[in-house]
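A lone chain, given as structure tokens: the form predicted alone.
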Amino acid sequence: MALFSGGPFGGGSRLAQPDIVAVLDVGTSKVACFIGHMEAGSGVRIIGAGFHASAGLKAGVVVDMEAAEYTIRHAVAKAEKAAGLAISSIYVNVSTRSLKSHHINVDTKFSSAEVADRDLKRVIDATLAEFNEPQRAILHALPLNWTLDGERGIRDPRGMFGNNLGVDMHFVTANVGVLRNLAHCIERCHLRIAGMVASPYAAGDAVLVDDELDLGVTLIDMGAGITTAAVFRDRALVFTDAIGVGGKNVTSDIARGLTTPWEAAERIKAIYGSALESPTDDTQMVPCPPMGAQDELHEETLCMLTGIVRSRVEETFEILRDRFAAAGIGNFAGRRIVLTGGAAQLSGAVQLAEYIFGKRVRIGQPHGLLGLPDTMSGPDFAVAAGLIKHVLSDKSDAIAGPPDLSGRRIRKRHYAGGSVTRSLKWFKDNF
């Protein structure tokens, strides 16, 4: 997985350490790096962690290559110093508004009467051949359900007998251009990308419990620049989506609404911000620093601030609710929602989510990690914590390693005459 050396950025001799991995959470507000390994009989142990305030990144997209490179280098250097080693390869999250789900169903005949590994591989290869979108890269290819001679709901058909084998495959994809820029930025830091994981998929590994994964749960990761969502059912990721709204939008609204500098608005949000009204909001005043040197400190009512915050958070949840309804997964997703990410810590977010979605809602914090610093154990570090658990666990992804960003596989399939066959009623037909 990763190679290590004695110097801070790859100097000295290298020694293979296949049991140690490094992950990188690239976000709008911060970049976090965790280094850890699987400890026999105990679980995942963090041996080094570090983070740095983001620059050059916006809504999961690199907007300034040099600034983003500087941020990543410093976050990685802090983790390397804490771990006492240097890394040369890393797993990175993908949090962009271009994250999408695609479902493809393929059914094929096979010659042998007993299903073997080669039959599974042939069917999975057939679904990969059906996906033909040159501008999108596949992050995850997850077999959800197998069918054998028309019988659905089979989790592992190996050893069974039949003549027709099919699979319902879930693809998670993102825009190739966004991923290329992110990969190039990381490579400029002298790091090799070992794999990419969708942020809400990773966060689920950090904060969800077994019963939620079995019965159905929706995870909403509320970041600074983007909000991503994932639906899990029967321990499988079945849907992902993303919208370009996050905690920084709330801060920007406060700065405009209260006519105060952006830094002051961020502090006001942290101290006074809430998405729920209270009877005393009209009488409480919020001090607002002036925009310029000639202006004077002024005050606005807490009621005004709460209205600004509630409007933006409410809009975020309503957009997601409508997206879930359009995808037909409202009831399929169960009766539970877990909020995570830095913006999820905003006062009143849980209660407002319960009102908008009509479901039980809780805040998710990372669990199951040994050696995780207290300062990095909150919801805002859920993606980084989930990334390292995801990498060190046994996942059923049909694609290993980093995604194909060259487009060679897509061009090859397109030349061979492959076509995309989607089922617009996938959830209705299969569940």
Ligand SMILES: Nc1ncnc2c1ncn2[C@@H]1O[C@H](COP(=O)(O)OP(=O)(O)OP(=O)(O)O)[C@@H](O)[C@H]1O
Given for the second form:
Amino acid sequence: MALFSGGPFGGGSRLAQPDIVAVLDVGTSKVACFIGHMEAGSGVRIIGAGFHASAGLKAGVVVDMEAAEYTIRHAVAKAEKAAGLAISSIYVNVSTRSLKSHHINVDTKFSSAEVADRDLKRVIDATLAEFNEPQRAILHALPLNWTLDGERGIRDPRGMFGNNLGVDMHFVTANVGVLRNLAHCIERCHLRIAGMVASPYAAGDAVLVDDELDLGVTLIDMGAGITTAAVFRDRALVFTDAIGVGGKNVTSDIARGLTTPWEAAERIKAIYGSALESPTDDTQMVPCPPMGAQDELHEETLCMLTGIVRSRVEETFEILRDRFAAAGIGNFAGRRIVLTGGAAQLSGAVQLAEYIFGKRVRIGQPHGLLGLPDTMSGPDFAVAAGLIKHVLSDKSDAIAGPPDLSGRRIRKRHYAGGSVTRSLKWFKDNF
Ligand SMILES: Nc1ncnc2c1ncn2[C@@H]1O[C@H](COP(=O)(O)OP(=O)(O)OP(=O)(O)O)[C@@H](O)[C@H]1O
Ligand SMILES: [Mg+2]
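Following the display of the form predicted alone, present the structure of the form predicted in complex with the ligand.
Everything in the complex follows now, all chains and molecules, and the chain you saw is the first one.
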């Protein structure tokens, strides 16, 4: 897929370099753009990266079209300048509150005895026909598990013999209106959308290691406006979720609780903030700049600050824990949690997560990218780093290209016999 519209800034090469891709992480606090390619024998190489403080975007939703367009244009221009080329299409992340997982199981009869590509396609089409929510666009369609004549756990049934073929499909979807606005904003920047990837799915590619992906792991991307989660097992994405709470909420709580301006609260959070109490919290004081010119600088105890920070982060983890439990993935998700995103850098976040989830927790930094600038290699760039690794790797997504944002219902097709089950309790039913 050619991504070039022209040469470098100020003219230059128009040589076709079809393997170069560009990705965009539209965040609440910053928008990041990475440009790179797969280097034979070495891995993904970043040839240009840039970011810009965000405006007009909140939890993956465009709230001010012009401001968002300005931010995206600047982030892309910085990456293009660093890469020395201009891009014309881009892969973008999706991290909205509407991000959701659906599991659909279909079982069909087929006439030929040996399973071929067309049989897989027909079964996948049947699951698509069952997905009947015009207000949601499918971002990922992932066959998790094939069944042949009732035999479960088949990775790839092609070349095998049988009469009934079934599949457990995992659809990751988001609200179509939100995606349309995001797509429109990116198109206003004269960029074509090459694809959309759910943020925590992408972040997994940047920060998780093979053992975690095999044994089961939950990735939690803690951003400024949104916290998203993805559960991986047997190297497949099996569940995603998102809640509209992030580091910005912690900052607002501090500003309100300590009666200090928002910018001061952000600084206080980074310097003194912790989700864990310490014995000296009662005696240590935190200087709080005044709200207006009339007020004077005042001090509050560290104990008060820790209480404010802890209660918000605790609530965030508890909501996620309860949602995982409601979806039935508690033990299925393995014994490990990886926190990433800028807000994961909060002191004490790891220990608090260990306490609430009862699992081993670590911070995930992007790894395995060549040429990534030091300033963009922290957990806050895990989504951008993961996006580029994701699109340059060969994933088992049954739908290629950008999602259908038309809002049309997928036409119901007829297939021979078989049963269809949809279950929110998919994990309970299948494992
Ligand atoms: N050292 C730190 N301690 C605590 N919080 C931090 C620290 N560094 C960054 N943060 C917080 O991380 C958040 C930004 O994270 P990130 O860059 O991942 O968000 P984003 O991708 O822009 O937003 P989102 O994904 O929510 O749309 C901010 O709320 C910021 O306050
Ligand atoms: Mg983010």
